[in-house]
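Take a look at this single chain, the form predicted alone, given in structure tokens.
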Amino acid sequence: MTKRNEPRDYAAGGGLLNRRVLLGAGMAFSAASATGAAAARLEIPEWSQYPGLPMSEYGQPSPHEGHVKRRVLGLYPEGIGDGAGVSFTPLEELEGTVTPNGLFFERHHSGIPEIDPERHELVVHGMVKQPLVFTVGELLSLPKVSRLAFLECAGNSLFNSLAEPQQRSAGEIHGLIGAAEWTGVLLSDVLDLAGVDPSASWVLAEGADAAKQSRSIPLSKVMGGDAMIALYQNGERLRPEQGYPMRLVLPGWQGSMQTKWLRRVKVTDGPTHTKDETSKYSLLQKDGKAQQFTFEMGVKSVITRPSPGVAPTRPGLYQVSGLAWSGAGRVSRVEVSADGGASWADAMLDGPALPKMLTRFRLPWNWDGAPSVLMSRAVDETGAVQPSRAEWYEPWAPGQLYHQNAIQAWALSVNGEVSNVYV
């Protein structure tokens, strides 16, 4: 809501501007003086005075961007549970909506298996007319499809489940998410080849890692047309940490179900109740009961700029930018607040918003140098609204950290530092 005493260019309190300001005045963060500066800047720099480097067989980022990397967190003391942990996508360092393969987050329960694709096989069995075994080459020869989709760990935003706000970057708090173009074979096509028993209702997917990560999946999701055995990510073959030579992709559903290093799919008449869906990935309620089989990831957003470590240097005109997503479908709206939720303004979506895919949002902001609290709130096409922290925590027992999609608040101080706060 625009305050009565604010100019019409303001869309909400705290200096949030109407979206059209982006198209009008532009984003004048810094500009060189036009007087006497142009000539000096036309001098030829040293890198333009001699031939450059030769071509390479595989491209790498500029060494000046070497700071852009995943942050790694082991989940057990050194020497215990080797390979169990996470690495976070550095959300605050990226733009657009597609995550580079080398920066896509990781979650491993027992390290990354070194798989020989010539020996790896996929077994399809259980309640089927004809059990089948596929080599990697045979899967690669089947008709393929491509899908743009996000993948989010059920434990994303785990640091915001702690009693006190942790002072970490946007990526370290919310970076167990990435989005890619996945290319592979529809799982429904593979099961059609085997012939599914009409009385079947679930499948079990199991990986080839030492932890034998496995999850039960409703057959309705598998046969719905978007479940995929992915073989490629962003145009290249899957990387080992992303499930090479094959993995499941279940758009919109929690990451732990999207089995990496896929080795077997068993068709069943009910859930298998594996260790990974009983002792883990169930949601403990205040009444002592636990919700099992909560698959879909809720509507969510996070401001990535400004955020901790990526902050304004002085008062002036800036662009608030971030990411929004929903496992239920398209993001239809994102609102931004610069006054801790007292007022909200609609952000501009980099569109069109795609279903079950990250959406980039932006909004101009005229920071006057006063303390501010920046927040974003997403709404999806089903009408679901991203909850406040209090709303999200209401049904859960202390320590419940899965499917955390509460509104993130960043506090900006007068010196331009950004910190994580609970509102």
Contents of the next structure:
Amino acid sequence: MTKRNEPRDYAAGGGLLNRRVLLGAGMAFSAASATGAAAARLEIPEWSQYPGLPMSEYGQPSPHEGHVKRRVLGLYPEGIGDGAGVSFTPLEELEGTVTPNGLFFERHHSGIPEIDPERHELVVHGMVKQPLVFTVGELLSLPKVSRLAFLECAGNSLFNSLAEPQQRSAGEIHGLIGAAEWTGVLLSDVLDLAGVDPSASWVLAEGADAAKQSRSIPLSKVMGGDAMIALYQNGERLRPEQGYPMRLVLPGWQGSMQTKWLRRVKVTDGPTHTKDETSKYSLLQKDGKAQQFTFEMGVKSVITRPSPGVAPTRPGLYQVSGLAWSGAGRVSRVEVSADGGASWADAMLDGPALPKMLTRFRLPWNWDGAPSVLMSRAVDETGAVQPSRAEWYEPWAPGQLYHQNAIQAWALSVNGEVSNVYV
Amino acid sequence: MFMSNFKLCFVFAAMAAFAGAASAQDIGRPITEADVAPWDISVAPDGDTLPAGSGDVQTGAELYAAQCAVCHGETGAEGPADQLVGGVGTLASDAPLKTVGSFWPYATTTFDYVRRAMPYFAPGSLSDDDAYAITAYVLHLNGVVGEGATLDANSLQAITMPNAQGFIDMYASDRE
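Form predicted alone done; form predicted in complex with its partner chain now:
Below, the chain from earlier opens the complete complex, with every other chain and molecule after it.
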């Protein structure tokens, strides 16, 4: 008889198994039978011995999951702009592909405005036939659409742009991303009500926050069929930190353009060159010139399991898992290496790989307990391949931090500690 | 990509029905551009939406000392918030420093951002004259205008920033 924990179907070096192994019967993972300790007689815990808590009006996570939090990072010393900064989605604590609303990353330039939806208005003006003002109620009354899409900050993963690898969790490096089912009104429907001048080519979108955060967006994206004024996120109205009562969602494009607290859309015949598309969110090349209007987020992946703080406790079978995405469309392939890139095995893509949405990948691994370097490499349906760190860095000046989509390498030590390494 | 043309037709028919009215035009209150003006604060490089008024470097220095220096430093270089001055010639170096003088391609963007978002704790509190004056002073700190300069819509729009040629429009090049 074959030993239960004897995987036979290796797909790459370092113990990576064929992705199909997962689907076969009889493949038990190590925790189930490795200890060999004598089974103890089952006990009946106290919570099964008296009636539990009553219903509640708004559910909360288990108190035992209280450690699963966003990590907040202010950009300035305390007291000098506390509302300017980020909080990171704890990617390594989450599963599947949809980000819980309370854990969805934040990036604010001047805090979260406390908006009264009865008084908030959206104005559409500029190169239109008839400038119009919409109440929140009017937008809610229009026909809605829903779609699943990731939303990633252009500055996500910037820690990996620094010269030395930073020892932070997967979420604290790559967690300026979240994915949700967004529901709202097509931006093109709203602009059509005002009547867009045929000679217009851009819009300016502006928020109602203190900084009146503003970005220029090409009309081709606005009218292209996937640009949305989102009113709901994962079925409930937007949270204040996600733009309540309304925000733009531009699937696949920089988070910074997906204006929260949307108050104004001005139709124009060119970009406005706002602060956040000139002095920020432009990409400095080695020659000192800056690439401007780089909207689409590149193909990317990150292993969340194992990752710093999340690792196998003993040699044996372990499911490697992570997230992949591309602003250009669907993820078509994710490969995983357990030997620092010397060999690669195809991971299983879990569920349908939807365009411009997070895709979960998984691969069984038989860790032999030796030091290992794990990496993932995504390919999208356009054929774009996630670059190595050296390939990613090639065109950029040393201080260029945006659109960092290089392959992440995690080193696993013999005692099960994971660290960020550059390979 | 969301919808076929057939479905789009349905949407517009549905809009009228949803509104409980004969026409989708009943959704949205018509407004004149004059009434949008208090919100129409964006200033593109063509300067078309620059307001009337003016401000000079000397006035800007006084306003800067009172309202800006606490975060941006006495001369705009000390922080702790973003550095506004210096960095010219560093963009291709190992330590690029992006400031109004070394990086920002348009003077109109400085006026736009000062007026819309600064000072951080009281955004929108500066008059148009104050915003011209502070813009003039920040540009003067960067050597872009002289210490006797006064800025208004015409003179601000006419400024060519030192790094005006430093940008490559990737969206335009994608579509060529």
